Partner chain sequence: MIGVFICFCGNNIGGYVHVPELTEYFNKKEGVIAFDTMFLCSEIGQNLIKEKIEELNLDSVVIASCSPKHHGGIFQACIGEKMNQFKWEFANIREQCAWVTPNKEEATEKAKAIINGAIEKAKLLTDIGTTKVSVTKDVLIIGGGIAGMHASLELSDKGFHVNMVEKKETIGGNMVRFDRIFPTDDCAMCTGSPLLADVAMNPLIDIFSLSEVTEVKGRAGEYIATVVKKPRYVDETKCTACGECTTHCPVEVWSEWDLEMGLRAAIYKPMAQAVPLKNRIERDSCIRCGTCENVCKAGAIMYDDEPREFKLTVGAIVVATGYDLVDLSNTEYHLEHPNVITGLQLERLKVPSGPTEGEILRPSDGKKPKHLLFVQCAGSRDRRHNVYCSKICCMYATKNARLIKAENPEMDITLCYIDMRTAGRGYEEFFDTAREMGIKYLRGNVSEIVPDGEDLIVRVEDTFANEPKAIKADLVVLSTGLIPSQGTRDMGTIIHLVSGADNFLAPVHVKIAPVDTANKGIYIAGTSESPKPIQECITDAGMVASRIATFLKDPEIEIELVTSKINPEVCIKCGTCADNCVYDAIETTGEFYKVLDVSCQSCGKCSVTCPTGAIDLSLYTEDQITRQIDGILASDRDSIIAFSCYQCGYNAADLAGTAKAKISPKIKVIRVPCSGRVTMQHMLYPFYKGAKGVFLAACLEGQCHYIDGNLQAKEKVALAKKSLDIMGVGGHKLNLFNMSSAEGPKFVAAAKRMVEICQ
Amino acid sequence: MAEEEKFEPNIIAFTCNWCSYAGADLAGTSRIQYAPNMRLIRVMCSGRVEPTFMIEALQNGADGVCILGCHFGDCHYISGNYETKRRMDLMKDLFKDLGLDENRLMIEWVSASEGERFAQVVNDFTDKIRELGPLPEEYQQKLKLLKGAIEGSRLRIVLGSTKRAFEEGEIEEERYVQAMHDIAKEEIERMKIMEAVDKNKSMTVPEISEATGIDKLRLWRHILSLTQKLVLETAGEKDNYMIYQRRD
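This sequence as a structure, only the one chain, the form predicted on its own:
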């Protein structure tokens, strides 16, 4: 048998206590067969699942991650599943930005009475991950960048204020979702910049641009912000360009 045919994926599923976890329990008591690859983590609400939980699952051996929550309108905490949907949409967009396969992430809605649906969701996602194969080793560095960006204080502060404006009706959902994506993308770029500078000790803007793939115009904006925040500092000149290094 070929090696790829022997592959059985490891999948982490975050399940809502009130709906999808109860659906899994119903599938079990009803003796409905489904793939055994999924490891369930029960949370009180799907809205409790932070993006970092998904990233850490993939960093620690999972080949795919899914969130199973209540159907819209059935959340015990009113809007938790809506927040989860926005987070998953953001994560999938960022996966595409980084060249990662967003199909390794999934979100679905399963009620407490849907044992058969739970089994079908598990089987379908397991088949998809089995077809994709093991999580490539080269994903790990990109996942590290993504986690650093998501955990950054700037992202949390700005998104916190943006979320309040959204909830109070000051901005519409499309703008809120776009703001999440734009800010997260900027933070990933800054992580790339600092990684390149740390690796090479000091670099010019053209050198950073070549190393990171970030165009010079966007790069200048990042450099200006990072120097103003005393993260980077100048360290001389080279070929008529300033040299930048991490500030001690």
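We call the rigid core whatever largest set of C-alpha positions still superposes within 1.5 Å between the two forms. Worth saying up front: this structure is predicted, and the values here are computed from it rather than measured. Numbering follows the first chain given and starts at 1. What changes on going to the form predicted together with its partner chain:
- Remark: with the core as the superposition reference, the CA shift of V158 between the two forms reaches 2 Å or more.
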Second form
Amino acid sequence: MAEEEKFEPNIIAFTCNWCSYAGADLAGTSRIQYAPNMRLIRVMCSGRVEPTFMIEALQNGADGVCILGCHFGDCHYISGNYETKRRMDLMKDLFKDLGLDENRLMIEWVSASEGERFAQVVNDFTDKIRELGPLPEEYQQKLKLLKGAIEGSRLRIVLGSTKRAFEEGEIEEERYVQAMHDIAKEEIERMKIMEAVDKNKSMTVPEISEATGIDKLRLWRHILSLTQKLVLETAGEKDNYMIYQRRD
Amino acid sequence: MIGVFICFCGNNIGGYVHVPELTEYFNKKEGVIAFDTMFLCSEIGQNLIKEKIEELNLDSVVIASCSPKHHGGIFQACIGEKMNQFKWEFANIREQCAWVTPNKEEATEKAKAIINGAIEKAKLLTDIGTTKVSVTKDVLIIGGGIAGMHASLELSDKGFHVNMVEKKETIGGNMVRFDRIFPTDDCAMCTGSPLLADVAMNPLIDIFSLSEVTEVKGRAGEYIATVVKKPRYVDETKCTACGECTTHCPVEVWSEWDLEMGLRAAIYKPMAQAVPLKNRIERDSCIRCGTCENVCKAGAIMYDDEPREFKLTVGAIVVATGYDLVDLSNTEYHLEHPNVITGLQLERLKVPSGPTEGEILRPSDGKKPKHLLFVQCAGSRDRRHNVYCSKICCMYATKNARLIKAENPEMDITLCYIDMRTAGRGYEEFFDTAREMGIKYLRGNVSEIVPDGEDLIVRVEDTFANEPKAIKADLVVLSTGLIPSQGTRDMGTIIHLVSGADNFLAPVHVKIAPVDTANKGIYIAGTSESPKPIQECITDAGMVASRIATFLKDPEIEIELVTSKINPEVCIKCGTCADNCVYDAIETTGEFYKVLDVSCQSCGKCSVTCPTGAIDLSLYTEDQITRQIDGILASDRDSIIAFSCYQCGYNAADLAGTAKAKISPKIKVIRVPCSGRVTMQHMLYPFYKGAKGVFLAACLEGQCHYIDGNLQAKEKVALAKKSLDIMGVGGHKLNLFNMSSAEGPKFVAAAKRMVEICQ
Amino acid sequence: MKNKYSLFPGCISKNMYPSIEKSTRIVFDKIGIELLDHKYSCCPAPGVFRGYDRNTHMTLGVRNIVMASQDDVDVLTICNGCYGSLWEANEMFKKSKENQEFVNEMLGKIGLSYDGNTEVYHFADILHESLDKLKENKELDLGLRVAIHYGCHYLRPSAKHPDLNPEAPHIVEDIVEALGCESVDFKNKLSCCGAGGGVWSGAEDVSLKILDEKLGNVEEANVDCMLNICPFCHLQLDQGQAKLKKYKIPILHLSELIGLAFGVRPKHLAMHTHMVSTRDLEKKIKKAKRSKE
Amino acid sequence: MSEDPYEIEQFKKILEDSKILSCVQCGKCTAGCPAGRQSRIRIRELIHLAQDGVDLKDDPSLWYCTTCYNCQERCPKGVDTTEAVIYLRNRAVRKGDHNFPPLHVTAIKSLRDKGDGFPLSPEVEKIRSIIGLPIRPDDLAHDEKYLKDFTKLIDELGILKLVENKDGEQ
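So the form predicted on its own is up there; where is the form predicted together with its partner chain?
Next comes the full complex, and the chain you just saw is listed first.
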């Protein structure tokens, strides 16, 4: 392979003000050399990073995204890093479901005193992304679905309510996380369904199933919900199936 | 002088027993004078009794006729005109003698022994008084379905205050889930919703939703019911049911109300017409995200809501707890397949306001079926599930088939049946038009439903053509049989109502007292009694309202003092009777013990446990029962004594008679209020007198009318068996059999078993 | 659970499919259950003998049970026919005094008698109770897609198994899953193979038509093999299939499948004696073995 | 002879043990019958005719039942349908039925003489020895004393007579 074609990845890293950003500074003042591919975006807390940010980064030219925050127990805002970890787990899970490589996302903890570790983490992640190569074009379609699901109010409500649910509601974390994942998967499927319906204007259940690859039994549940929520409406009948279209 | 009055009952007794021979026989007996007449219950018969009491100044009377469950009340009233109403004893020579003994000679001998027992008991009868107690005019209705709603409206119209306790989040019951109702094809909700509104607005009706009755104590005229209201997690006083919470709730699960044909949020109301019209959080699916609390402008969300327990004091109770469907998953019907649904699920698909807005779209993929098939008798008329016919299925399946066919003439609709049962006003006409519309009625019981991907293959024989068929269907509807609801079964134990073999609540008499229970002031209505169509539920409700209005019309009711009495001279104040009384009817001042007449339920368990014999139950005293045994055995030494509790065993023996079953003439029934009334002495004494065997016919375990009488009897029997073993008589000749009041065959089997054992 | 039984192999596994007898002995040896041998005759075959004379069937069945009862052990059958026969004979004997007198009078003529205190078990039930042992001894996950054929006389009359739902059993499914296989559902899974009731020998055309229907349903499910718990069903599924000349579905008896999972070589289990070749199946297992190594 | 329980009148009593009087002719039995799909056996019809006391000894369909017990297991009225078929076969054999299959006679004879319905063949002996089983099983068939007793027992039971008579007539 020719030397000039060698791939250099673009990486976006969200770093929290109190630990990892300071860690990066320390690396700098210590003159520790590390790969130049990463662009830092400072946030006050890793918990500020919304899943949408990561998707937008990938949609706009990044090949990998990482979040660097404080170690557990050290969060300046007490629980911000726990929140972001849960979201990252969800994102990785959804990446896997959609057939995207979850290794393009990373979360790591770097304290203000870990300059060396910061450099190490950056180098490792850069190497990994370099190995994975540029973000394939076909990712964009799926990222769009994912973004639609993540931005929907249903998932935003669930993602935004964790603290309340655990602390006031005393609900078991495992159950809540499971519900969160289930809802996210449902919402992605619904994005797929609506995308297909919008593209074809109106469709029947077997047609949607064919277009989206969603099993008909599961698809029917979505249709029941989408009609109940007035997103879809029926528009006649074809081959013993109702025709569905978006409701204006 | 004791007067014995023997009834021919036309041929009912006269055809099986030599009545004149009996009269002659007892006339020879010292201190006894006997008469016979054709119908003792008739005016002529009653006049005869009254005349003779006066003329001969009789001390007491023996009535030898049918079961006291039939005309006991008539004779008591008739005798009561001339002497104390309790100074008579009956001899049941119809159900328990004439009808079960094919040989006339043997029947006559058996009748002699039964009457002789009654005479001996009658010698010891004493006057028993009555007293008046106050009644509460409030009524408790358990179950807010069509029967409960109708009864509540009827009663409130008559001026009674009604407390309605409903387990679900809304009243309405199953009927308001239906699309239309037969035979008029009216919209169920159009009929139901005015009722719901009437009940909701009626100032005399208090509705307690999400509530269950957990305990009932007290007496007729003053029952005290404990009610537990489950948390709604929504403040009923604040919620306006605006639905903002439901819109934002991120949770989505299958809706129970829609029988998993549609979806709901974790906070929801089951339907737009719900009463009370309040939302509810179902905590099993709630993930406690707090969204509803955020969006509720009324501030109605109460995550920390807790169960609330309270007591209601009422004069009468209506049990209208309804039915469920028998579960047919993992059977040859494969209900677990998405496209095999129940008739009730079909209703939810058909309802215009339901999850599919009234379109029949099958659950596996939303396809509108081309071939729809109804399976009749699914779980009914089937000894593996329910022996009985569920009565409504032929009509409800036909109704749905007709409605679907009318809207979709191209749809192929088949209905597989064993027998079409369309008895009722307008029913046969309804069925006629169904066939004329092109619905195929195939006479054959479905053997199995074979899943074939999303479709189904239904195996059924066309019994007219003698040909097995495999019909391909894309949606199969099981006309699923009805079973008593969980609530109905619970009431059986909580209020100690008697259930039949089918587990539905049993009335005192299925024909002549169809809504009364053995507990005075407690009535049953609707499908808690048996499967029935809506109009019969409404008829029940009206009758119940009428019965209650009669019962509660006066400020006081008279109660008979057939109660336990303590003899202070013999009482050693040990307190055993008070400890054992589940009705708290025995109180102590420390100085002495006293029976509270209004609380005593006359089971007699106290007399059995008293170490000194200081407490005894009137009408069933220790001596009276012993003398009755003497009387029977004096006449027929080889008898097998059957102590039968008046709630179950005695009824079962009567039923065996009504069914004309054969029972050995050796079997002689002695009525006791409860098997717990039978002492060890009673169990052993007959053997001393030469009897061949003794058995107790008691209620089913867990269903004792007096809570634990049969369990106490069980212990006593075990002890007495040991004694009999030691004495060399053999404990196997004494047994206890449990049976419900509806289980005549069980009594026959018990009798047969005893005869075998005691040969 | 007992650790000693009398093995009732039945005519077919002894005399026609010794692979079944062999694998049964290997499997039970490995899970630590001792199998004794007794002087057994044919069970006798319920279809033929019961149809001719119920009393003969009962008496000869009880004679077999007596053989085990003399050593105070219970009978373990590996065939639904034998199980049905012996269970029914035992039940008939226990239920009626008249039958007891008849049987003991007959047996008396050859110096035997029976007291009704011996039980008859089906090996699938015993293996299901020993699921842990099966897992312990398992050498590899076979990874096969298996169509289970229960066979009628195991499931019905259901009085044999008060805890088993004859419309939705899971005993063999549990075992198959424990061996790392997938139980594949197919149309009319619990239906008859067509061999029983003397139809196999009496009306071959009817018998094969029933089999054809059954195998057609299995074919649709696209499986690696069909599994049975009855040598007579095995005979029908294997030989009958050869007669039909339409299908190529390898047939395994449960003991054979367990033997394979325990790592016994197919040749050692005499699987080459089946009519329908099991070679493709063996290849797949070899591959599973290799990938494990 | 009047005591013969297999005479049609008495036989009706025997059949009642199978509770055939409870039958309501719903057809569930025939509908799920695997043999009925492939042959002309109709369990419901058999039960109906048996209820009426029709002599079914010559009905060849009796021999198509595979005794799968589907019908008996599912009968909503608790009729022991399969047992009834077995009784009907027992009677047919006694009453000179001509339909029972010749191979059954072979099996019965084989059982009497060799102790097994499917006796051991030399080919299988070979396989047995190759796979490490005893060439001959340690069973009744290979023990002279037991086999002799067994033959005696079968002769006492008289089953062979039932079918041999038949053979003669054929």
